[in-house]
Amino acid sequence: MMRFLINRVSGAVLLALAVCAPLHAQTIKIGFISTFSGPGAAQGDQLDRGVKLYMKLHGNELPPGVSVEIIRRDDTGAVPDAAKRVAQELIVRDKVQFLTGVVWTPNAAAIAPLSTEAKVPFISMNASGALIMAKAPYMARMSFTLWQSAYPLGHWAAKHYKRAYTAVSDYAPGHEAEEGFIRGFKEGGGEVVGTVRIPLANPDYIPYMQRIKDAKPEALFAFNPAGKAATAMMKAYGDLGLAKAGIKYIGTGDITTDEELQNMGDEALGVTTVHHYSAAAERPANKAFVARYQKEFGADQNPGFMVVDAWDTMDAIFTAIREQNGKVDPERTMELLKKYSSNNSPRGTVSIDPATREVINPEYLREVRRVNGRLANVEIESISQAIKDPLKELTQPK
């Protein structure tokens, strides 16, 4: 008899272990859009590399009972209807609690007004315009904006050079890093001779670089979406000449990007940018982010600055995750954003503005060189820890 109740009690215990498991546990779906087709498919892939890389090393640092769900879908390129109709579904379909990834500011711009409507809180991993944050109360920036490291660069150029060219992909991310340049070069003195947008579909370089070399500017600046576009128009700088022809190149991080940068040859020597990020840096925090990127990716591999800002968007939403104790609610998810701050970084100490919700970033001016025969985005100076986004610094009411 007594082993019989004894029996019925454990069975009833373990019953209502079984019922109540599910009502304790919590899953958090994250809808991560990211190019993973097309012509930028190497950008969406540095967001899936961090992505992956934080979930492998954290995804399981969570309160007892809360797991994390990623939800990938493709974009397939700078197509802000696909990025609508993908985001639309994870919305109301898939019902995520948190959007993030996303390579192209159009896109961007494209989720964030979805994003308002539901209540859902999107983190930009990589997406830059400035502007697309206005009307968006429910996202935040983790990546940068251009000028950030366009109007420093700006500011250091004219203490070099006296005449500059601008040189942009034409869509918003270059002007308004053409923008953030020109403003800075112009208050330290300097002249811009002249300016060229470059169309971002399958781009020619070599007739631009040629109206370049023949306004016989001291210094070109230049952007581009990174990867690819980069590396030819580096190319193409080289195979004119430019550099013997003592046009100095210069730009932001997108021009010499790490994952990008041995594929560039020698004519990528000497180019000077302003960026967050060096996959060289020897800071100890990214000093062991790099040997736990190539550990896993392959001991030839730098992460580019792309796997940083997706590594740095998953601490933060875990943050988020972790101080709601896995209950999460849009409003307090964007108030906890907002109080964000790292100093294990791989790029420094990052945080996000709460009057802005935009990124907090360090700015480094780097120079490619050789270290140990491989090319390298060496940092030569601190150029600031904390940089907010001087557009909006320039532009709020005094």
Contents of the next structure:
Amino acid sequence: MMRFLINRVSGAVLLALAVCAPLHAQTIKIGFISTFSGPGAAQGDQLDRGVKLYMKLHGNELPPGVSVEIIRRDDTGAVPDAAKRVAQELIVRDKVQFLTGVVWTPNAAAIAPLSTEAKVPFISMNASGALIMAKAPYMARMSFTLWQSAYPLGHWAAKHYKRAYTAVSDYAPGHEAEEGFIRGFKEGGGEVVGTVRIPLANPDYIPYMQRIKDAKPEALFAFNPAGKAATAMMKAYGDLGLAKAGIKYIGTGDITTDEELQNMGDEALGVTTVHHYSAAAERPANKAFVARYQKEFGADQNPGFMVVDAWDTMDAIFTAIREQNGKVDPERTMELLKKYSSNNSPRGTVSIDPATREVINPEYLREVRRVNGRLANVEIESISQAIKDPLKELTQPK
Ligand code: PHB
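Same protein, different state: after the form predicted on its own, show the form predicted together with P-hydroxybenzoic acid (PHB).
The next block holds the full complex; its first chain is the one shown before.
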């Protein structure tokens, strides 16, 4: 009799639980690969902060019964084998429905074939190499390509300087920055008097800066992968007296990334860059974003572009999950990502080009100035609110 009663009671409890639990309860797993250790951890931390802030402020904006689990994995730096291994584990063992994160282009290139094979949508939060998506139909990019900033900067520079030198990190994004700048600069009538490619790992910038100084260009175009590399290169430029020699430092926004800017010192004043995001931007959406970021991470902290690119990526993923009511299908996810568009990003507008799955960005001309006692990338001109990747635009037959 007793046993019969217990059975009846536990049956009732189970029934009550089943009624209370939302139909089709779903947990969407997102594999988030970033650099959490080693010299690239500063960049990886920027992506992490963007994800954390988004989850804190919007993590529950999902249909009833749907939740998101972020599974974080460390790729330890620009180490394609490590990135491949963690992506494989996320796909096979954790059965993630999305892959995202990834600071480094070589890592994204290693992950792309796995995304294709397993049909797992992979959205790059930072990796910017223009060619990594060519054979990866389940990939989309929410960050930028180097041509989007370097090519218009080349046009601008040709209006102000006749002779330029280029110095870039020696890997795909650096090569693309170099090529984009040179194309724009030459189209504008400028002359490139020298080019140098600097190793990505543990670079010593001093001998390169000496060589550049000796060549006496009017401008030095630079690209490095943001983080501490940006500060180190700026210091070498200052220490070797290039500014005093009248050589203007210009580049993609990676060289004056907002989270490092205060560490660069007065040498950064006047440095001119083109980029899709500045923490100093006056847009209301950005002011609200920066205020919220500082509340979370400290009043002296500025979000760099990688924080914003991670934030926007999360918004695109959440939009795709919501639109599918939590039952995500890779084909439908890709259709939805291709339609993603926001006028409310801290960068201004952002969308995905349905033809290429490539980000369409605003680009701003910025100059480092002192604002209220702090260095800031002040946006002085909007170059465009919607630049497609110029490399693809120039090289792909219409
Ligand atoms: C990249 O490897 O794609 C990369 C990394 C850092 C940057 C830009 C591009 O600032």
